[in-house]
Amino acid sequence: MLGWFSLVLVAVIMLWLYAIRRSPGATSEARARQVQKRWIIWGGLVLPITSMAVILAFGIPAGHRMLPLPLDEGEVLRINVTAHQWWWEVYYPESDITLKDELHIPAGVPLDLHLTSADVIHSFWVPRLGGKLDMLPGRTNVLRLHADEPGTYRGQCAEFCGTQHAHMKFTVTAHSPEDYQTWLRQEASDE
């Protein structure tokens, strides 16, 4: 999107400079109407329609990957995330593990995060793994998250939620599936 909008911005600036520098000259009324129609068609129809089509071509597949749709095979791992002022509670219902400000996931496996808030509106956001989703008190939203490879990713609240909002951060650690199972066993034995 940045590339496309940069291209549109450069085109608009070039047209603006052209309009400022060109000499008006004497033109007939019929020629003026023809030029006006051309501006309406190209600037008012073709450019916006093309821009929206390009954005949708990239945006729809990206948004589709974040929807909690049924998988072709197997079950989706469920993790509950509750936002508090100013920390994150992460609960794994299948293994009864609760963490603070950290999320551990298996890489290469889609999972559903059930997001809610205990107090005010927050927004769950891990920029390198997907879009953001608002967390509202009394409502649960589901976000499909998928890490392609193991690694550590930073996340944060993306909705101003009070005086300590800037410090409301968390880490997502994506493990290989085998390492994730080892981590689960280790956490379950510690509790």
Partner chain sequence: MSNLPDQANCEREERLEHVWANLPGWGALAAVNHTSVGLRFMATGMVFFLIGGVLAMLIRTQLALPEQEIIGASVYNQIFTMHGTVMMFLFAIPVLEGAAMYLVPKMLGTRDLVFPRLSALGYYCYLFGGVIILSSLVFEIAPDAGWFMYTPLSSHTYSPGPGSDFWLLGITFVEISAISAGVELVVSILRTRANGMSLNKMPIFCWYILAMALMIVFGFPPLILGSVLLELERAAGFVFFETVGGGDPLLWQHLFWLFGHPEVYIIFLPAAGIVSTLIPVFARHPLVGYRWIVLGIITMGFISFGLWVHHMFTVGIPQMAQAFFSVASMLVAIPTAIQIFAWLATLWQGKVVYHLPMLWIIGFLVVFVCGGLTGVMLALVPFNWQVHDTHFVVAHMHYVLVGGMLFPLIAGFYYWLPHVSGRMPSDKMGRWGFWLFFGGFNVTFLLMHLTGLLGMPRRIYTYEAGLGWDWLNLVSSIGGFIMAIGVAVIIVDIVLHFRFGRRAEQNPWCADTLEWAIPMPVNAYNFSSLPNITTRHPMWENPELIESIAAGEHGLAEVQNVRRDIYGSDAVTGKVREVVHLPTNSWLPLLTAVVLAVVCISLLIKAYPVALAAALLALVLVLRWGWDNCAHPRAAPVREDDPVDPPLHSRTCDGPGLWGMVVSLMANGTLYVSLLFGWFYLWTAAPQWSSPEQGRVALIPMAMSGVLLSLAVMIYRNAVAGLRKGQADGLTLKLWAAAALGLVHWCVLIWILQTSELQPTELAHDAVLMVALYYLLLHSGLAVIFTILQALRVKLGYVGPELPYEPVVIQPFWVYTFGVFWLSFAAFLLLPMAWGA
Second form
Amino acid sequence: MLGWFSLVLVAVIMLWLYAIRRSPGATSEARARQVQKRWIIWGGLVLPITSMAVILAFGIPAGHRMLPLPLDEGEVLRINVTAHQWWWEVYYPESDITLKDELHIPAGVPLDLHLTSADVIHSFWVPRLGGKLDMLPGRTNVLRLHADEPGTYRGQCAEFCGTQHAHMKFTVTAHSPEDYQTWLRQEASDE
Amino acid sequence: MMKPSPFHPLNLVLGLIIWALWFVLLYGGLSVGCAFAPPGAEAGAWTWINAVSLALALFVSGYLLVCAYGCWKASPPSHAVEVEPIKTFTSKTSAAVYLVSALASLALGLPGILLPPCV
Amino acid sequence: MSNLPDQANCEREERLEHVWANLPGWGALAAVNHTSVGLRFMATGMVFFLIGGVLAMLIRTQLALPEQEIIGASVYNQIFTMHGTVMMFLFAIPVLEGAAMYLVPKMLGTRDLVFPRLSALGYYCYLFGGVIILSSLVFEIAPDAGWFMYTPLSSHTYSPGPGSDFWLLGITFVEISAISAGVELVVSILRTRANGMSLNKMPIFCWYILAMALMIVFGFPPLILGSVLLELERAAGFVFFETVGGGDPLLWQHLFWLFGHPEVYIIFLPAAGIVSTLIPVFARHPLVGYRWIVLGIITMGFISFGLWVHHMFTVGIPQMAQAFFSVASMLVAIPTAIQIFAWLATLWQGKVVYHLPMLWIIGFLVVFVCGGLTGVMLALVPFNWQVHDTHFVVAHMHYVLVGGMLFPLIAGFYYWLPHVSGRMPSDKMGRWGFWLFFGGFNVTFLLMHLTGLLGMPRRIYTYEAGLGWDWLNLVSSIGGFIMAIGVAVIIVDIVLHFRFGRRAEQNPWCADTLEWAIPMPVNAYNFSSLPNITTRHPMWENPELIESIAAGEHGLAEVQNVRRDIYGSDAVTGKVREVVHLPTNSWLPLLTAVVLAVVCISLLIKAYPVALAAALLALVLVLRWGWDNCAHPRAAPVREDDPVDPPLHSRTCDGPGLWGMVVSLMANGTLYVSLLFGWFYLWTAAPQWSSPEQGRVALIPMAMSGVLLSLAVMIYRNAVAGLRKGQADGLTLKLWAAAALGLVHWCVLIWILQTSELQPTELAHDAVLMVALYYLLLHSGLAVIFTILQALRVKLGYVGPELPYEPVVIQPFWVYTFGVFWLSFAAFLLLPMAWGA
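Can you switch from the form predicted alone and show the form predicted together with its partner chain instead?
To see the whole picture, the full complex is given below, headed by that same chain.
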């Protein structure tokens, strides 16, 4: 997408500069009209419409995969995240674990984060794991998250939420499924 | 529906007004439909909401195409000098506006082919 | 008309000057002339631009290095909020309105805008509102919730200080000026063109301004409503955006962006109009695809209202709904592309002469196309989820706004400078300014796309080192300062040119539009006589117009009865229909604006009785202002020698006043529809919506009150129908009867409001209902007052069968009041009952 758009940008600018430099010469009225119409129809209609069709054809399926649709088999792991000014409360309903500013997830499986806020609007975002979703007081939004690789990811509030917005961060630790089970047992026994 | 003369300047905006109303109807109707009778997410794009919105999209853009054709045909040939240029201007531009509105109305219905309505 | 001898012509022009000039000395504050007001708008806007620019420099200083604490979080939040607010509301829109006000009458071949006192009022509201907003910065209590003021962050609980109040009240105050300019420009473009300037011969710039003005009329009311509701929530505890009680913070976002997205196009359209005006002039070739461009303008005007949710893709709206907005956001690229390629084709066909303004046009193209392309990317939902609220969006937005607005604006400044000063800008220094600005801009913002893709959210006052953002931010800050130097060079250049610039000859760029037929620097009355127009390029095809206009060979060359006269023309064909007499210099706009500023300030310091008193005083002033119209001795009293063909506009039934009323009611209606939208939105979407078990408003009295209103409207319409036929039988009686019935209706409404058990601080349902009732009350009250005044004017002889103008103007207001009453009755009272809610 970036490449195609850069190409369009450069091409349009080049054409303009050429059009400015170019001397028109003598052409008949009818010929001139034809040329004009061609520019507007090809550049003004055909170019944007085909570009849009192409990016929609890629974009809509990509968006589809991010929806919290029911899986073909099994239940999706659910974690509740509640944002506060300026920290994150993470709760695992199945194992009754509560964490602050950190999130532990199994890698390689999709999970649903149920996002809400206790005060103002925040936005949940882990840049390397996918799109962001706003957290609104009184509503719950569901974000489908999928970490392919185990590792540590940085997350940050993306919707401006007051004085300490810049410091409202958290870490996501994606464990391999076995490590995740170990971690779960450990946390549960600590409680 | 009552139709103004193809030379009336109202035609310059009427097509897009219809588009705007269609947009409001589509967006509002979707919200209300999903609030009161939401089809399940499993159904994917094969739901009554998608069907209705597609059918309406076809209807609205069809109607706008008819209007576009009407305006285009009514405009006198451009070499007829004795016609007031403002009339040619209005009717031809209006025809284009109707055409654009028809395409835009159709485009609004297209997501209904692919997407589940309420997720 | 024959050629007058020079001496006589000079005397004639002196008489024109005498009638049209501003008052001397401090009296200039009473000026209503569009040239003066337009220039004031632009000069004030430039001052705000510099202030906004300084704020931007502070932001870039704070972000230059990681983990800095130069400014601190709380001041930083005020600064970025104010940077956005100042640039959007106090710079971009007013400057373009000012440019439009200055240019439109000159391009249309007339002498002033059609409601001159309204221009002056708009200017003072803008000035005072801007000063009030900025004063908060001086006291360090500026709004700090971001320039789009999302609730609940901006609500009383999370922003207890007065910052948000400054924003809400100040911006609403400033918006009075936007709406008044919008109404005025629409009516002026449609009704006061030169004789024969049919729509297809209108300069393309005026098409752009017409679209912009109509978009202002429909685009600003949602924000005004949102601001009023939020201020009510903050000050009086009404529930609109709090989830508890049935409000919804998302309603604010909808109302804000319902304004906010069209606003981008409100800014872009006039700037594109400048491009479309300049390119043909420098290409020495008529604009290619005039009709295509008109199509693009109309399409853009509409489709840009269907994009607002693309600012809200991450709030959790169903994906199919998002897809509509995604599609619409991409569709808007088509009219833009049509324009870009029409300009390209014009350059292709023409032989381009290369001057400084062209440089800025090329800068515009590069920057704007880049911004437009990232815009199409942002319209794609999954991509949007990734980069929304990051510095990628910051970069995109600056590319679109600076590229789409500032570059053409500066091109326009250079182009029209000789018109104001009579001197040419310097080419050399101007080039330095351009390259510094253009280079600095791209250094700042091109890399910022990458900063955003690397995950830097917007609106953070600092960041950790080592995330890969350090060098990018440093480079952006350096670029920002280069850009600032560029701005300084441009300002110095423009200031110096007033002193040292080469004297400009008439029509220095060989342009095709009428504003260049005016002697430079401009006089107070523009055209010494009003020409007939037979072509789209009058100055190319009839260059002798310069002499013939000055010699008084065309229309309205002679001043009559010390009046400011212009032609009123048919909206489509541009044929002259009437002579419009305009009001002269007046202190009332300034006084009204001062009193409105008192309203604003007393609301801020919560002195509500003072605010109420000042609001009433403002109403009195506005009515006083309306008193000097039509056949009033200070306007155009009936005389023996009144022109008959065409007649004076105040003797007709379809004058500009009626058009102004209808356009204002469109804005008003949009406000009302926004309220209806809020009602239905909360009803269907608010998470905790609840409606009281029993109706809170007495239904039968309400219906009876409505019947009284309907009767009043019927009688009023009957009176006007008689007037249109030239009959005056029982006119006074009918007017009094309509007023009396309206008054009873109004009293019943008051009683209903008094006895209702509305609890607006508990339930959103009741809060919306209460706002609706007050809205009805306001309209009915105004209709009654207007009608009483009309009855008095009949008695004084200002209104009558020969002078039917004013009652005709007020009739739509009655009909509107009637319409919103019954619509409210159905939507707010009957529908919930029928639904069994």
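The structure displayed is predicted, hence computed values, not measured ones. Numbering follows the first chain given and starts at 1. Throughout, rigid core stands for the largest set of C-alpha atoms superposing within 1.5 Å between the two forms.
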Inset, instruction - Once the core is aligned, please say if the CA of T152 is shifted by at least 2 angstroms between the two forms. - result: no
Inset, instruction - Align both forms on the core first, then report whether Q34 has a C-alpha shift of 2 Å or more between the two forms. - result: yes
Legend entry - Threshold 2 Å Cα movement between the two forms at T50, rigid core reference: yes
